[in-house]
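Next up is one chain by itself, shown in structure tokens, the form predicted alone.
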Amino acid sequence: MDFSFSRDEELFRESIRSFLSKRLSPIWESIDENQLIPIDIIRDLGSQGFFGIPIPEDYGGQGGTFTLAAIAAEEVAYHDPSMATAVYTLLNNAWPYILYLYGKESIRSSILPKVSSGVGFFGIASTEPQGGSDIASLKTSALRDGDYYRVYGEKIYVSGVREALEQLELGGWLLIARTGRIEDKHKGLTCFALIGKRDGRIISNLSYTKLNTIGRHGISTGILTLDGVEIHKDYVIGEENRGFYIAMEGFNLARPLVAAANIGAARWALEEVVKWSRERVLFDKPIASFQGVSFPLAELAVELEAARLLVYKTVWLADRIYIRREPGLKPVDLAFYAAASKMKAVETAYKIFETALKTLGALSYTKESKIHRGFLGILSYLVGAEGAQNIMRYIVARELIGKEYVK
């Protein structure tokens, strides 16, 4: 049993820390305040190998692992605790990998190198206005018409609409749509590579609206409206009517990266509040000397370490399944740990930011304090992004107790 990172992993962390401390740390507050990740930052992250990390080099990726992708997500969130840049990073590692696994060769080779280099974006478009967690009941329809599907419907809370459709050369999402009957539920869904913008032009019959979110302002969140969007049959990811299973596999890879990002932001917040507790003096003593301050911080440090170990155990398992392809392991084996890591990391991060706000007191209620930016960023994952926390509990319970008991 070895709890250490390899030499290559340590060198990777040191390298990206050096880059992020110079390039991202000085501007992360302005990213949140101005509600925009500058295009040069996205391209620099691409050139430094932050995207497409587990994708083979033949497709423009880094030929790395999910452990490296988690390290990247954690460090980006530490250096931009508003979470905006971390969200962009984790999306462009998890969902392009699903396209690599199940997309047609011509589509993989045309999309993945652009995403990995930072001139393209590929995220996830699954949630609909009637609800996000019940994917089996989604209503967006894809009707076959010769070599094309015509897609009608609406997706909401979609990350990266501005980046994909305004800022970058190419932008798209893994889109889940219904190709079977509504009564088929999860057995009638298909995944598509929806490329909303190619060569600087938005495709016909696709429109979008940006939402006003309360946090992680640097990355956009919006609504996609598809009014007969044409998608060629070659852009089907996997098999028709098998999209539910592919999407679940994607979420199982995205969730530990989400968890890693939350760990990074929480680590930053804990360091900030520890520093404050040493410097803030009341009754002629630093407030760190009061057990009412120091004991909660001690407890949270332990929770953070436990969460971090769970996160890295999850990506270690993902590497065994997907990168090393060890016999006897299959993608479904990741479900318990993916849900558990998101559940634990997000709630730990929330506790740390909440304690930081209380410890800083009135200062935390001003824009002069940075803490609120991280708090509002990680809050997006507490309330539901990449799966609501109670859905994580349901998955853990189902894997623990059995599908025949937990339905």
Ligand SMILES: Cc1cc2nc3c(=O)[nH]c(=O)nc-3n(C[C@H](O)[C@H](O)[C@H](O)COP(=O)(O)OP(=O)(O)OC[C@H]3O[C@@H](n4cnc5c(N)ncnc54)[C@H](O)[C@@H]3O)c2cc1C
The other form holds:
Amino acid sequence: MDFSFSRDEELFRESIRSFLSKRLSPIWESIDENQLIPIDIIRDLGSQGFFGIPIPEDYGGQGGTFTLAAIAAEEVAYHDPSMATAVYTLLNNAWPYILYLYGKESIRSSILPKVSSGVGFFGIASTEPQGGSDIASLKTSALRDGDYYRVYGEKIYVSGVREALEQLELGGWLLIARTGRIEDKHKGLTCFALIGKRDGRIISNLSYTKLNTIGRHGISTGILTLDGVEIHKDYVIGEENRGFYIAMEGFNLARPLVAAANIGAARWALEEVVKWSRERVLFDKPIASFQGVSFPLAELAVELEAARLLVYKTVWLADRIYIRREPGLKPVDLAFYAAASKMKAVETAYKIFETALKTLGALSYTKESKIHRGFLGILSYLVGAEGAQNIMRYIVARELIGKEYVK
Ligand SMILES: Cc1cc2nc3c(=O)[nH]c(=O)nc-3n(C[C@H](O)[C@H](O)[C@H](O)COP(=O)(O)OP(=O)(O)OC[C@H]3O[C@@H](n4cnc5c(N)ncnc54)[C@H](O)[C@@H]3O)c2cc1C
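Show the other one: the form predicted in complex with this ligand, since we just had the form predicted alone.
Zooming out: every chain and molecule, the one shown earlier first.
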């Protein structure tokens, strides 16, 4: 057993830390306040190799690993704890990989290099207004008409709607839609590469509405309305009616990166509160000298370390399955760890931010303090983004106890 990162991984972390501390740290509050990641930051992240990390170089990716992608997600969230830039980064590492695994050659080679270089964005459009957890009941329909599918429906709480459709040259999502009968449940779903904007223009019959979110303002969250959007059959990802399984594989790759981002933001918050506990003097002593202050911080440091180990074990396993393709391992082997790492990292981050807010006292209730911006960022994952926390518990319980018991 070896808990150390390789020399290449250490060098990668050092080099991106140096870049992010100069380029992102100084402006992360203004990203949140102005509700926009400037396009030059996106371009710079693209040229510095933050996107498409596990995608082979032949498709414009970095030819790296999920471990490197997790390092990137952790460091980006540490340097922008509002999570906006981290969300942007982790989506552009996880979901394009599914396009790489299951997309048609012509689609992979035209889209992936653009996403990896920062000219394009590729996220996930799964959730619908009637509820995000019950994917098997989703209603958006894709009706075959010759070489095209005509898609009708609404996707809600979709990250990156404005970035994909306004800010960048190319933008899209892995779209899950119904191609079978509603009674077919999860066996009647298909994944598509919905490229909503290409060559600088939004495609016909697609529109979006930006939602007024309470945090992580730098990346938009919104509604996509598909009113007869035409998608060519070449944009089907994988086989028709196998979309549920493909989407689940995508979530298993996205969740450890979400977890990595949560531990990055949490590490920042813990450092902030430790600094504050040394500097704030009450009753003639730094408040760190009160065990009522220092013991909760000690417990949280241990929880953070445990969450971090779980996150990096998960991406180590993802690399063995997808990058090294070790015999005897299957994509489904990742399900337990992917759900467990998201569950643990998000809840640990939440506890750390809660303690940080309380320890800073009234200051944290003002915009003088930055803590609330990080708190509202990680809260997005506690309330549902990339899967509700109870769904993580459901997956862990199913893997632990058995499918025949946990329905
Ligand atoms: C900021 C943000 C960004 C997002 N970005 C995206 C995106 O890019 N693309 C996308 O498709 N979606 C996105 N989502 C949506 C996200 O995927 C959903 O929030 C999530 O799937 C949960 O769906 P829901 O919010 O509709 O809650 P529901 O599914 O309605 O669940 C409500 C509550 O019921 C609980 N629950 C549900 N089922 C069970 C069960 N079987 N057992 C026990 N409890 C259960 C849940 O834990 C939850 O507490 C985003 C959400 C947020 C907040």
